[in-house]
Amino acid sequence: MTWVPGAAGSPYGVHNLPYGVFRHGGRPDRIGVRIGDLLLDLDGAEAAGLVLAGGALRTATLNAFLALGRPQWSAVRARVTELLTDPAHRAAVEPLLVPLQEVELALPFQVGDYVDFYSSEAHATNVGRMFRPDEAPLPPNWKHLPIGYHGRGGTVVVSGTPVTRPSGQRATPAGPVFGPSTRLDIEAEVGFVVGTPSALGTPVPVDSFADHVFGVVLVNDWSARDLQAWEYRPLGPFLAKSFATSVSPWVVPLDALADAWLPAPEQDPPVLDYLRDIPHLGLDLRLAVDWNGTVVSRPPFAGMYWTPAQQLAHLTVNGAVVRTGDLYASGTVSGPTREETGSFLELTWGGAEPVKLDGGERTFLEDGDTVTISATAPGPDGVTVGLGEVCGTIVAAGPPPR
């Protein structure tokens, strides 16, 4: 039991302890760990000798700490837990606790490479039916490998960053035109943050997932569907997705999700040997998508066809490296019903069935709209693990290029 006021029973109790980076009192960015509605200043804790991490907690991003590897991650977590539960440490630790309402949260890690997968069978089937109505919804390779694309790490932004409506080419009956996207969408996803890097030419096997991945963030892979429909063949998404990808400010350690693993959906046909993860486990994460104050869907991550371990194994099977700070995302999380879809493309079935919100009907995003994606997971002894939220508001497109 923690001695921190208000933290007992919180989704952010000592069973969770997510990491973030914050600004407070005019000082430079610092690493903190959330406990209830407070932040423990880990920069100050390491400076005072309360936590030992070789100075990795006294930096402006999590990258140096992520690079230390699992033994050090576990040691720091155990020490922070001790500091927040043993009343003998209260006098030393309490001055290092900062109310969340007083801080500004920053991007928690410097993003290296970014890869986005396409791992929900329901989502892939829905999109296939809309984009390729005269073909089979799933491409022939979909159940043999985790399909993905390389995105842009430089446009990954922290929750709360305004999202400028992108402009680009889109098809019309009269030919291609240039202008702001008119079918701007979201994709509710879960992201995995790499800590320990791999060596060039050395694949990461499925059973080494936890040796390389530090933790989890929520992701909104904003998508311009009209730009996407025109550009995506033959090489896949490009400008339709590279303008902004939002992530939550909290990196939830894998250790906090120990009670959230459960059997993943059966894979048929059987996968190739390098993709066989035994046991075959996914995560029981329950997402919620809020559009202008109305919860419009609750996507279930437990139904994802490809697991995080399989995604990492496929990402590196050709010898590609992962580096500290790399981010890979699950792809849109969608379930079998309309109320479980993770994109507005699916929720409104391509814009044909508008959604009723308090401020009127919507098909795709309008300027001024705000979308917030949140999630929880089961924790030990019936408690809940909070994954925070990723939020963004759409602002009007800028002037066209000259």
The other form holds:
Number of protein chains: 2
Amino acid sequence: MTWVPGAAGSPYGVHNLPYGVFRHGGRPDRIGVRIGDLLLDLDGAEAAGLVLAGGALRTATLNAFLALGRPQWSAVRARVTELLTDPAHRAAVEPLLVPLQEVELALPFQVGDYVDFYSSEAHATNVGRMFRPDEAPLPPNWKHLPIGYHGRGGTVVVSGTPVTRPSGQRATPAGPVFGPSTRLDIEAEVGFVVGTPSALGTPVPVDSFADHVFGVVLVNDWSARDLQAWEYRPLGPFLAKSFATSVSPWVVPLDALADAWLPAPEQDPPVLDYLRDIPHLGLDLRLAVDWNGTVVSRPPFAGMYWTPAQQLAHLTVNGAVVRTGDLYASGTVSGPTREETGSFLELTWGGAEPVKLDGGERTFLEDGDTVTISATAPGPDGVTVGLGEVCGTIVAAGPPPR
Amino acid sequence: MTWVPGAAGSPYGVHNLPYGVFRHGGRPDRIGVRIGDLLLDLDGAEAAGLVLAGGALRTATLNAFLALGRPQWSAVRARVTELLTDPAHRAAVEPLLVPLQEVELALPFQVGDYVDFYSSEAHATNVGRMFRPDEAPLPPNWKHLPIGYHGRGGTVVVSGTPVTRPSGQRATPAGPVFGPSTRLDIEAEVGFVVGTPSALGTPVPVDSFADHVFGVVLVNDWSARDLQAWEYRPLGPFLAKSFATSVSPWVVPLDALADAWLPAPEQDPPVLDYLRDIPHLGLDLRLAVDWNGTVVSRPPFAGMYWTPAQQLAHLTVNGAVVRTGDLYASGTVSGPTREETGSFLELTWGGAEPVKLDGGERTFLEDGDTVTISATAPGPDGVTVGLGEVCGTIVAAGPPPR
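With the form predicted on its own done, generate the form predicted together with another copy of the chain in the same format.
So here's everything in the complex, that chain up top.
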């Protein structure tokens, strides 16, 4: 039981303890851990000798801490828990607590390689129907491997960063034209943050997931559907995605999600050996997509066909390295019903079936729209684990380059 | 005229001066500039006050120097030229020259985002014919935009790094199987190294290329064609490419290539405004692909349909940032004849038409094979600019993950 006022029973109690990077009082960015509606200044805590991490908590980004590896992650978590629960520490720790409303949250880690998967069967089926109506909805490889592709690490931004509407080429009957995207969309996803690196040429086995992955963020992989439809053959999405990918400011440790694992959907046909995870588990994360104040969808992460352990095993089976700070996202999280879809492409069926919003009808994103994706997971003893939120507001496109 | 013995008239005279990172005498990695068959230790030169770059030359990677921007790049180049040509500096500079055969060359810069284009018309046509025989060889978007996709920055390695044969899934009539790639290939490319970053949301105009790009490396984008054919639809190549991408150890500054620009192929249909570069110039880089000691191909970079300035303008037109250390590659450089192709897929027409090599016939790469891609460009006064080489030897696949 934590002594921090208001934290006990909250989704951000001592069972959670997500890490982030904050700005406060004009000082340089510092690492903190959330407890209730406060954060514990870990830079100050390590400076005071209250927690020891070899200086890794005294930097402006989580990367050095992420690189320490699971034994150290566990040790720091145990010590932080002790500081926040044992009243004997209250006098020393309380001055290091900062109200969340006083801070600005920064990108929590420097992103290395960013990979985006495509692991919801409902999403892949929906997109296949819309983008490739003359073919089977699921590509022939889809149930044999977790399809993924590389995105742009350099345009991963923290929640709250305004998203400028991208311009680019889209097809018209008269040929391609250049201009601001007219079909700007979201993708509600869950991202996995790599801590411990792997070695070049050495795959990460499917059962070594927790040795490498530190924790979870929420991801909004903003997508310009008109740009995507024109550019993506044959080498995949490029500018339709690379203008911005937003992540939540809190990295929730896997340790906080121990009660959220549950059997993942059965895989038929059976997968190849290197993808066989026993037990085959997914995470019961319950997402909510809020569009200008209205929750329009509740995508269930529990139904994802490919698990995060399988994704990591696949990503490295060719010998590719993962590095500290690498991020891989699940792909759009969509359940089988319209109210569980993780994109507006699916929610409005390509714009053909608008949703009611703000007293009118809406399809894709308009300038000024704000989308907030949040999530919770089951925690210990009936309490909830909060994953925070990732939000962004659309800003009008800038002028053409010249 | 340089006073450095043996350097005058060489492809690495004072007209070239490529930058790299070297290891020597058990000391930490240092920055050097090549002159003839020696390198000038720029760490030592800045330490001695012979060249001033605010400490950017006293680090273990080129990134800080790349971040300085064009005026500083020019100032350092002018000063290094002075040091290597004015005999008055010889006594101070000569002790800082290190024979190349004594050093090990390291990855010259930390790679941020890695993008690979697809800008040779001959290559795209050849691949289209082989991968999509039922469709037009060039996709409908190909002449409207420089198609590209993101690769894996974390597995960019320096020339000389052994390349382990990747394992992965390939299709068979009985379904996908897992194992070492049986169609391992090269892609001979030219890479552009970003120095000056751009701002999120602000495209880089097509005429600002030289403000952002510092220089050029040679790239071998190793490719597993069997993995690629099975995985690439609908989101593009992933594991078929991400196991290793080799780059040359020397970054040749754009300043060294001033005499290598020439008109690029005329573009018909006309391109959209943001891609219109006037003058429309390519680089006359002459590549050579050596396979186990035999030059099997001479790909001409001058014939590339899309120019590096157009590629950068396209890459950022949606507001995506470029950062210091970002690398974008041209895509496979292939000319119209078989002897000008930049991949063995094309050279052997998908393996159907083997080439004679080592007294036998060969199609794709075998374990132990070594491929070396080199290039030269025309320099001032009839002298040649050497771009060095990127080489790699194939090592047998490791065991499966478990």
